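So this first bit is one chain, no partners, the form predicted alone, shown in structure tokens.
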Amino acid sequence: MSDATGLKIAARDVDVFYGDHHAIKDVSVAIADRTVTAFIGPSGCGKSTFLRCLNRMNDTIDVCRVSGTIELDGEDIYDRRVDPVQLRARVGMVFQKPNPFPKSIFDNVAYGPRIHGLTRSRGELDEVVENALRRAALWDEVKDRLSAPGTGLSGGQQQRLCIARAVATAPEVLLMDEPCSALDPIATAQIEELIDELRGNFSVVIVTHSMQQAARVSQRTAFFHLGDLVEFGETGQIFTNPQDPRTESYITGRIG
């Protein structure tokens, strides 16, 4: 569990290249338990690269180098002994168009238990299932059709069942890579409330292009512009006060 100070994730000097290109260049950030942390920042700024090293995603391109420490509950992620498959499963991520396997609802959502063995029977496995799909607000629209495919959900369910997929592992920490960006705004609110309820049980980092949403659902923001760390702070103060010319730029419109 989290220390008492409530630091979840602390990444320290991280830099990551992609080939020669130095795409994140020394970056330190705390991240708070049960608190929702935006990354912003203009396109190619660095924000989706930086949110794929908290779950070794990186890992999967191999062009890609990663250093610096990055620690989960103090130990570090990057430690030849950690398994990222498990990693993963405590660090759970939702990508920006969902991306539901071609299963039933049910099965997209029971992947994860039945891959780590976390239930032991039947019931456990439905359980689960149930608590996933109602933490996601899912719950009441698919109940009486489980064994439907989830590829023939709304994209807002989609983007919702892809949410239950991920807190199905009983992660600790939740990844969210423009998790709106290809949704209606209806399907938006719903999931910007849910991330919202999702906060009181786990630390939620959220990639966003769209600064509107940044001040809505975070209480810490990080600004990003071309792969440095600019800013980091309070939500409201960096929307209200930046302390940096560059964060100002950003948020009045002149840079982005």
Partner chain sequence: MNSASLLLIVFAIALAGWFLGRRRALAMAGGDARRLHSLSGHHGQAVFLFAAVPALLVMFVWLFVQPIVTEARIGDAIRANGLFRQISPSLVMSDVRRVAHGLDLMVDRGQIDEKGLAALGADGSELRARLGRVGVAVGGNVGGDVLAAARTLRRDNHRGAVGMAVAVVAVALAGLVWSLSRISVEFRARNVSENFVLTLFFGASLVAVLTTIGIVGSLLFETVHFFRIYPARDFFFSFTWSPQFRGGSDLGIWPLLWGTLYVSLVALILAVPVGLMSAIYLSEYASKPLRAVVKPLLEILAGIPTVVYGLFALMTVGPFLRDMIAEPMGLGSSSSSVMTGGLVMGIMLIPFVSSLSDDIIHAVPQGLRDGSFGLGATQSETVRQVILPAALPGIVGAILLAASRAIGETMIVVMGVGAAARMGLNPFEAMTTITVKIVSQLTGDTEFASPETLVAFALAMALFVFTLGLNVVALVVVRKYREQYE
Contents of the next structure:
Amino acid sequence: MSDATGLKIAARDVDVFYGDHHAIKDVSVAIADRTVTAFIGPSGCGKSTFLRCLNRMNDTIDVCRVSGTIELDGEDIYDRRVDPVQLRARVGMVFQKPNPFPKSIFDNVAYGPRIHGLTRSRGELDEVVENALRRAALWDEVKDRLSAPGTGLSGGQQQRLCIARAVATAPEVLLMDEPCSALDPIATAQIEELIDELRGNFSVVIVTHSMQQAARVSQRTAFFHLGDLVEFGETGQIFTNPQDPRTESYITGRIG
Amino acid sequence: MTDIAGVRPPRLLTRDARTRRRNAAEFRFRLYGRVAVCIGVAALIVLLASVVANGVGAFRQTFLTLDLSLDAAELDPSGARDVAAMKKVTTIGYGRFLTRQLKAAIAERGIRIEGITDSDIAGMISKAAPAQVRDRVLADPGLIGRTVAFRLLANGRIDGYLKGRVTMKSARLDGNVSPAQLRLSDALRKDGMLAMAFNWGFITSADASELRPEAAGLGVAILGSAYMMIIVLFLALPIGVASSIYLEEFAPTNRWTDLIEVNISNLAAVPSIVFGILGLAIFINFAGLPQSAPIVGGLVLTLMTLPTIIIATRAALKSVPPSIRDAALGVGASKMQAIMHHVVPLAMPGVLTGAIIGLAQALGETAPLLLIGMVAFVRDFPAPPPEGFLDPATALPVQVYNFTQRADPAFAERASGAIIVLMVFLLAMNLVAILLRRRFERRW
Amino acid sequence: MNSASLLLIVFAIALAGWFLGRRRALAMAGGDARRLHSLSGHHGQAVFLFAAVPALLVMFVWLFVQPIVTEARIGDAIRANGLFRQISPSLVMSDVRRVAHGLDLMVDRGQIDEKGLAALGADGSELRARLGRVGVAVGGNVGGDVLAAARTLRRDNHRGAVGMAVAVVAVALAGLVWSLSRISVEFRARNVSENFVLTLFFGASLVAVLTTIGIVGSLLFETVHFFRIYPARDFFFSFTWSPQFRGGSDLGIWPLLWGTLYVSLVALILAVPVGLMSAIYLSEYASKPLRAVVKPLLEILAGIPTVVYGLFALMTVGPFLRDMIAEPMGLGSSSSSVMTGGLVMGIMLIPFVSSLSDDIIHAVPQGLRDGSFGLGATQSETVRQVILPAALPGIVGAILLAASRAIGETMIVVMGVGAAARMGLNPFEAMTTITVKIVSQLTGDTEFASPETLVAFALAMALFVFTLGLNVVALVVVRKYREQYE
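I've shown you the form predicted alone. Could you give me the structure of the form predicted in complex with its partner chain?
Let's see the whole complex now, leading with the same chain.
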């Protein structure tokens, strides 16, 4: 694993097409290890699409084509020899809408470790599940009802369950696609706190609509507009001293 | 904390053993899926192929072309050309007459078959042929005294020989046909007297008895099915549409409406044979309607198709957006006007598609018809409607079943042939449904 | 006058009412339609409905009730007559009906006039021969009582027909006159006719309920009748089925139930995995073009009438199984067998299971798939561990519906499974099912009062209750499942 400030994912000259629609235009981004990188931009600017390229979730969409290179620790993830399954075990994802499986809380979290064969015994699995739930700050709320269905939790709890589920697989990168958009402010605050904590072990990439959120949780920010990467840099610099007039318009609320 | 990340080799370009195993499982799973799809498609192909292979022969039939000199002395002994008097000569007389003529024709062509008897020669011709000649002569007494070319049905076994069902070997074991007859048919075939031709009679004539499979046709069955479809169309469509409109647009949401809805969805899944019981108990035993009548069949099939039509119609009505209703109500139309003028016409393609699917289902249904006596042997064509609705008739699918119940293997071919006819009708109906959907499909 | 021409007359009256109603409404408004509360067309429509519908209703009820009344009267006469004690009244009744029909035909063809008919004696064979000439076959020589009853029947039928014609036309005219008299400028013809139509719609929705009542009623009635002459204990607990013509039949349901369940089991063992896997393959794996071709193909399988499957079992699958498997392995020599019927029924159920499963799999939200893929699951892991468990209740419902179809299926088992009531384990033996026995007990010449015939109703009742139970459970399960993802 690379050191704390090293490069984790390097995307170069990435283009994405949805059928005839050119969704991402020649984007290059370098994502550092153990930092939180935020993708911001108006709706439809391609930030989620780009995020989904980073663990090849776009493979599940027939009409989507990706060109350019995206490297994880120096290996091209779009290489023909790469199995997307193996990739996604290392680059986990949390989605906009909480999507717990219709199984028990325990089985939800244990799903990743089980399919990837990460544990050898039931005891080990219990430990992994507990750790993941603790890290997602959910353990205290659910420890007495691990066999209750995950779908019975509140929205914020469900999203933290999904984060725990992703964490349990021990990924190196965690992609989060607007993880708070379906949540109320209190749940949002909890999740943001969590993201800040996760930074200690993972590199986190978060797509968000909210500029305040990006400013609160991220160290680096990329601004997308109409499929272009307009500006990418330190979060503080982007928000206080944007280089591009479009970025400035967006963060001051003139486009969006 | 267990550091499980360290267990995993960090390389992406090489696959670890577990991933390979998982991919193999993935491959197997996909294979099961492919196999399942193949089983389904293969079953369809084998089914259709077997029906077509078995049944296509029913559309071709062996005929014996014979120049008959219609001898007045024999066929009209009174000489007055009076039809009533000519009727005195029965089909048995015509049978003897035909045998003699055939024998003469064989001798004239110099065909000699060893060990052939007179009854062998008589057996070359279908037992239905004398009636065929008689009917034509009675219809046109002017033919008498002339020599007329007749195309007569050959016996079913001879037909089977030409189609490969009967062989020399099987003929030796069969009391109904002798090897000499088969040799004779070879000779007649070479001569051109015996030949296969398209068999219109299969589609137009009535059923025939056990002993003359070559004459059996589907005419009565097709007519009976048509009568029943008319009844189903004229009852099920209006009732189905009316009750769907009520349930979908007007019915208050209460227990009673709920009951009707549950009732309809359950009725759709009641085994069809139970509807036959209903028909037998209510329409025949209680109301005293005649057995084997298309009206009873039509009523039973109407009740059976009603749920299908109601479910399809309600779906079609539901797919018309509420904005259409609001628009009509907004210009002052009454609720009934909004629905009858706007919603129903817009839902019509869906309604008609549902009705056709219901009709197709009714056309292919057999079990309930067995119970109301439509399985009976019916030789006479029913009268034109409406009186004909009360005459005995059969239906296409029941005729299929009927054919399979008979001993002569020639009927097996007829059964498959009848299915081809049935499937052609079903195909045509489904094509109409698809075209309707294509033509009028609307996206909101 | 026959019913068809009566129908035409009623429609003619109603149509006339439509024109008259319109004219009268316009005339009352002095030719200015704007003064009317309702459009003149609505007035016409109201008159049309009031003229036609009550008259048709009278006609319908009359047609239904008249035969019951007349036959009950004649039936009483027959029962009162000691001569017929040995034969069942229903047989005599059908003789009477046939003779009456024959007499009608003779009159129609001008072979006899009413006067001659009155003089006609029951001199045995002569009448029988004359009836035979018009195509009516009577079992024996026609007795004097039968002839008398037939005459009464003819007279009653004739009177009934005349009475009906008079009544129907009278009702139609009354409706016409009454509704015409109601027309005025303020008359709310639109509301009246709309309410009338709405009532008709409501009536139409009752047909389905009446059908259910008819089914349950007739099954219940005849089943009770059956249990009165045959002990229920023997029906439910006997393990033999051997109907005899001369009484003393053993009519236990178990051999039939066993055959039914065995065949259904074989069918489901084929249909459920194949149907489910093809639904999964088509919705999760197959490319669009493949799906566009294969899905309709499977749907064709669903549209094929069951008699076709029956023939397929009888002519292709049965002989194939017998020659390739059963005989070489010494398992039996019958081409009708549980295996034959079960496999063919399984084929019939494949599209049923697959299309239901397809709907259910599609109802699983995309988010669950994404969640699983996002964790690095393969597609089959996603299907097996996320989608199938999520869809399980719906799939169970689909399987229950398929089972109910299998249990109620008739033609395939009639033509493919056989008629031997037997409780064996060898699937290559012929057995029989409830539906086969319903058909065989109710077709052919059957005497209606014997337990051998009535048992069919008890069997049908059992079938109805069984399938209804499965359907209700399945519908509840599926509905619950749908709500889960709404």
